[in-house]
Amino acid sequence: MFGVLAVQGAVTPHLKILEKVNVPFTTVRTSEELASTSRLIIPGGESTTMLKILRQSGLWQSLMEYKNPIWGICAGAILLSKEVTHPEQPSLGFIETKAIRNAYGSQRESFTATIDSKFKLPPVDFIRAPKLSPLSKNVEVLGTLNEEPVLMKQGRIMISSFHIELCGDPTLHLYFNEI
């Protein structure tokens, strides 16, 4: 079963995804829930208030010993990165890269682009998006734009700077289901 973050952030469009497709899925916001997954999308939104509210509840620790795939989604990319910068904060560490929070603008930047990928994806959004450099030759990258990782997995985690979930296209989530 699918879990969805849902402590803050971007959830109801991936509920409506993994709806769409009939893929069992439940939202997490204790550890208990957490238990009850198979894999988890922590989805994009601020990652300073979810590390704040993740710590609070002491779901923290229980994503430190999670051994499921994981799909971290712009905030949840930066949470999933070894390396957080701009400025640093700790991080789970689970995927050997480097964020760089907020790279790609502030949220009046934010902005529409259609990236590089082995998947046919339609255009998807950066809002106030970390930029991610693999740390090692561990970390597959799975997309790019203008060159610069924007999607890359490594084992069972897999991480991107972007919003797939706001056009409402499965491509991702499908994939994710199959790691």
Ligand code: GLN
Contents of the next structure:
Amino acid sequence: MFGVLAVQGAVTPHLKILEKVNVPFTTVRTSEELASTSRLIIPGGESTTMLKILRQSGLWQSLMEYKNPIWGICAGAILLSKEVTHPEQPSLGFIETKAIRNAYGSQRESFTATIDSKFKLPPVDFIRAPKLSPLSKNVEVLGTLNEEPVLMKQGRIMISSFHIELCGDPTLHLYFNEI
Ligand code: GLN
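Form predicted in complex with the named molecule, following the form predicted alone:
Once more the chain from above appears, this time first in line as the rest of the complex follows.
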């Protein structure tokens, strides 16, 4: 079962894509719901708010023990990265990357761009996006924008600094479903 963490942020667009491609899914708000999933999306939103809710609810501990694939988008990528700056913030640290929060600018400076990738993706949205950089050779870069990594994978963990779900394209959901 495909899970979408649903404590805050852009949850619904993911559910619509999963529905469209006929992948069974559930929203995740509790440790019990998390336990029923075999892979998880942590959507974009506000990582500080998510962190607060996750820690208060006990879900943080369950996520720390989660062994299945996770795809973190924007705020989700921040929560998964080993190092977080601007400002520093606790994280799960499941992928050897550094996340510089809001490095692509403020809400007003949000933009849509076509990334360079082996995946043929439509233009995607960068919304208060972090700059993500690998801290290890074990991190595989799967997409770049102006030669900066924006889509990466290390083992079971995938992160993207952009929102793909807002354009409704299922390519990355289908790829992640095979990890
Ligand atoms: N800037 C946000 C954060 O630090 C992330 C923005 C997003 O997920 N679109 O959590």
